[in-house]
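The form predicted on its own is given below as one chain in structure tokens.
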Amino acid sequence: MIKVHHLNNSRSQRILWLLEELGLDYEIIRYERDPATRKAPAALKAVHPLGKSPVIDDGEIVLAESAAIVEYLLDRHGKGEWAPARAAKTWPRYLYWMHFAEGSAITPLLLRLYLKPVGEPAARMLAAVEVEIKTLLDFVEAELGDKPFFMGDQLTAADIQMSFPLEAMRLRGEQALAYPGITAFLARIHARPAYQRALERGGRYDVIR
């Protein structure tokens, strides 16, 4: 049975999401931020060296990453329904999103998360920081355009991909009514059943609330 090593209102609790999707047994072995620090605690550095999650573990193998977890995982259970064929027209542009969310969309949230805390020393850098997540989340509006996730009408790998950086974002009053199309993606996957049940089993969730 695949082991999931989950940290709460962390990266992964989308790879319980996608193990919902998919049907697939699952064992979770929980691990709670330190309430002070938010950090993870060091129990994770005895799984994977860097100390972080999400990491999963299939027998012999123990991986981490999302995006290896979640192609590895499609490659063995997938069927071919999670991602489009490697020669379809639409095959690099469901790579760009699958890579996207950890390297253009969450660098700036983390530097946001990493600055506030500094105070007036980093408003400029800060202030510069909110520019370029506006402009991410105007790229990210424009590309979803009227479409129910990002290949079109099928769901794949890559929203589940784009849901974390976009649920970090935290779209929120008149910041959630000028991106009608992230936040209907967004109502669109929670309302999902197998969300709701990785939800259920990885626990709280903050990054959503």
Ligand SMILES: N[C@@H](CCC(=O)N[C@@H](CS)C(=O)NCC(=O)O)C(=O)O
The other form holds:
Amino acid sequence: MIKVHHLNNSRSQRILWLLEELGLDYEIIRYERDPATRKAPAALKAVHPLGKSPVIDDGEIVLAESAAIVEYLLDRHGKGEWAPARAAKTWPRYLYWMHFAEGSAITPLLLRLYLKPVGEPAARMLAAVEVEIKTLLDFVEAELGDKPFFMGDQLTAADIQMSFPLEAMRLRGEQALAYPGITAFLARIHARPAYQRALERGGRYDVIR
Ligand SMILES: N[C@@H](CCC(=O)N[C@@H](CS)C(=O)NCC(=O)O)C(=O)O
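Could the form predicted together with the named molecule be given as well, to go with the form predicted on its own?
Full assembly next; the chain just shown is listed first.
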């Protein structure tokens, strides 16, 4: 059975969601963040040298990195249903969003996370990061438009990859109103029974509260 090394409040929630959508059996091995530093416990380093989550162990291999895990699981269990065919004209767009999530969307969010506690000395850099985040959100909003999902009517793994950075943006109140496409996308995925089951199994996931 697939084991998921799952850190609370983290990207590995995405993997639980995919496993639920695929209807696979899996076991969760839980790790709790240090409440002060938010870092993963050292025990995760015994699973993978970087000590980050998600990591899966399916008996044959131990694999880290969300997008790699998603692709691996789809290759073995996806039945061709979670991505356009490689020969399809739409495949490059799918590929783009699969990589955009960790390659571009997360970067300014991490910068904000690290710069905020610095306070005044980092104020100018933080302002630049906020501009970057707005540019990114405007772009995603325009790309989503009124489509239900990133690839149109059908949920694909690109939506699963994009869920975490968009959740981590924590759009609330006026900001949520300014991005109706993203807000509706998040509401749509959060309403899915598989997403709900993954939440129940994964435990507390503050980014969507
Ligand atoms: N690009 C990697 C990022 C992995 C990552 O940074 N995971 C975070 C959880 S959201 C983590 O384990 N943080 C704890 C730590 O750095 O100690 C992926 O998508 O899997």
